[in-house]
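Below you'll find only one chain, the form predicted on its own, shown as structure tokens.
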Amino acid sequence: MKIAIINYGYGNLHSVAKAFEKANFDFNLNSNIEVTNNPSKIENADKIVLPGVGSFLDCSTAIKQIDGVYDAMQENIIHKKNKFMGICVGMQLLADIGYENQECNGFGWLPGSVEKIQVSPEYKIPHMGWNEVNAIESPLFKGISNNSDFYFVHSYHFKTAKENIVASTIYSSEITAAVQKDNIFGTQFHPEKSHNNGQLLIKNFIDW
């Protein structure tokens, strides 16, 4: 099985990489992991792992200016229905619509929106360290306890359909930690921070 992590220049590659080499030794899974921007190995991989760390927008922005990445990432992942993994932001660009910094376009894979998280008084943004997990059924968590902990670095969040958040946590209010329909899924937390339940969660996804 190949599995491509998408280089564009945002996300904690070496940590992502360095996650799901750990997890395909591990567990045994025989995966071919690869760092890639590379639009043919994309379009031709198995699986697709979107890391994402800074704004909305840069993101976005980054992805589309690699000549053919986005398309690949289409082809594969709209038209194939390759399983697909974002990361943070790598999830927060499914949304239809962004307003970090500015109003700007996401993939429009999943419905909604990503805003500001808004909090009482006594909680700082970004929401950063530890928070238990709520995850409903789904393969993806499997044999991971409900209420487990995983690390969250973030200051915005995915508002979407319900039907489409297979776990939440709560801070100051509840939000999203993870996503899922068909065969797209995305994390707000990093499993590549979150020791043993990310390495069981990678698994989950490599396995799916």
Contents of the next structure:
Amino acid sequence: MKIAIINYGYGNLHSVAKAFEKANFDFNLNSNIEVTNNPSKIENADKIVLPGVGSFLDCSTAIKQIDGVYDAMQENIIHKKNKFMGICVGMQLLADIGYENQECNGFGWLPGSVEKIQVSPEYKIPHMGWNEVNAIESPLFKGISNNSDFYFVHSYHFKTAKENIVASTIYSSEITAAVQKDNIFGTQFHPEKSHNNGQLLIKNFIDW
Amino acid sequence: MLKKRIIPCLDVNNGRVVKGVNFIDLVDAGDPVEQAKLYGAEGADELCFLDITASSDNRQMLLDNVQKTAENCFIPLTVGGGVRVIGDIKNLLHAGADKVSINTAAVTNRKFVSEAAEKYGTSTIVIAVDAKKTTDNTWEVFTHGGRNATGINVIDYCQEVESLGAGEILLTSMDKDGTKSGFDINLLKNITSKLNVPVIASGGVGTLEHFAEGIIEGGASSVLAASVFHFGEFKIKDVKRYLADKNIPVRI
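Let's see the other form, the form predicted together with the partner chain, since the form predicted on its own is already up.
Every chain and every other molecule in the complex is listed next, the one we just looked at coming first.
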């Protein structure tokens, strides 16, 4: 199985790739993991991972600036319906629109918007650190006990319909921790930085 | 509930950990990769790398080390020491750092903070502040590893860098650092009560009680320590168990 991790100059590619390679090796999964911005490789991959660190606007702009990358993703994920995983801003980009710094269109693959987290005054922003993730039954959270800790770092969050939310966390109020609709999956937290729980989740995605 | 973070800090000089954990089971105690693996397995919530190399010639060695460490470190990694220009941040992030800590360069050029935050996101930029007490309720910012006084008030400075886009403050009390007599709680309280971003408490930890004080009384989101971990006085899990008994939320 070929897994393409999309390289668009943003995101902690190196960490994501290493975490996937480790899970692949430790769980004997035999997949082939490649970091790439080559449209034909992206189009022909069996699964796609989109990391993301930085602002919604910068990430969205950067992807669309590389010739053919967005189209190849669309072909692979929307038409072929191959499995997709977005991480942090890579998940937020699924939304119709984001409001970080300035209004900016997302991919529009999952209806919703990315808005600043609203918290009561005693809560710090960014939401930074390990928080408990409450997941519904999903193949992606298989073997991960409920309320396990994952590492978050963000100031904006994805507001989408309840039926798209597969996991949430509490930070002053409820925050989307993971979304899934059909073949499209995404996490607000960073599985690549969530030690053993993150490794299990990555294994589940490779197995999915 | 969001957990309070326990962060061990490694001092790295010329690619070698100079203040590292003294565990006999480590093949090479000076190897940052070995240290990172060990701390990750022990339950550290993040890892902090401080490059104390004086010469800039060795910058590439740091990058190689960050890269090798990041490959073996599946928890967040913050790297600091000698970060002066945007290119330094880019190189460190590219090598696998998750956050970059800026100290002196933020004091001498505030614009650097806003540029860095704009380019790489506020949550990537940690501002490290070395604070020295001047009167009962005032502290002064020091730079260049604590050698140079600046005349800048710490509270004003922290508020300023927060408004410029700092995502986190790493606050070290120079008066307490190395004393093992506990954090400067008054300093911590003054900063955590006035800022909206998380504050990492640093400088002075000597006992388990000190960790709890920094969090409960000082209002810190995380606690950073070096020597108590390096010299094996406490293991990460001892600290967490102690904090959990005090009803402080920690990841166990």
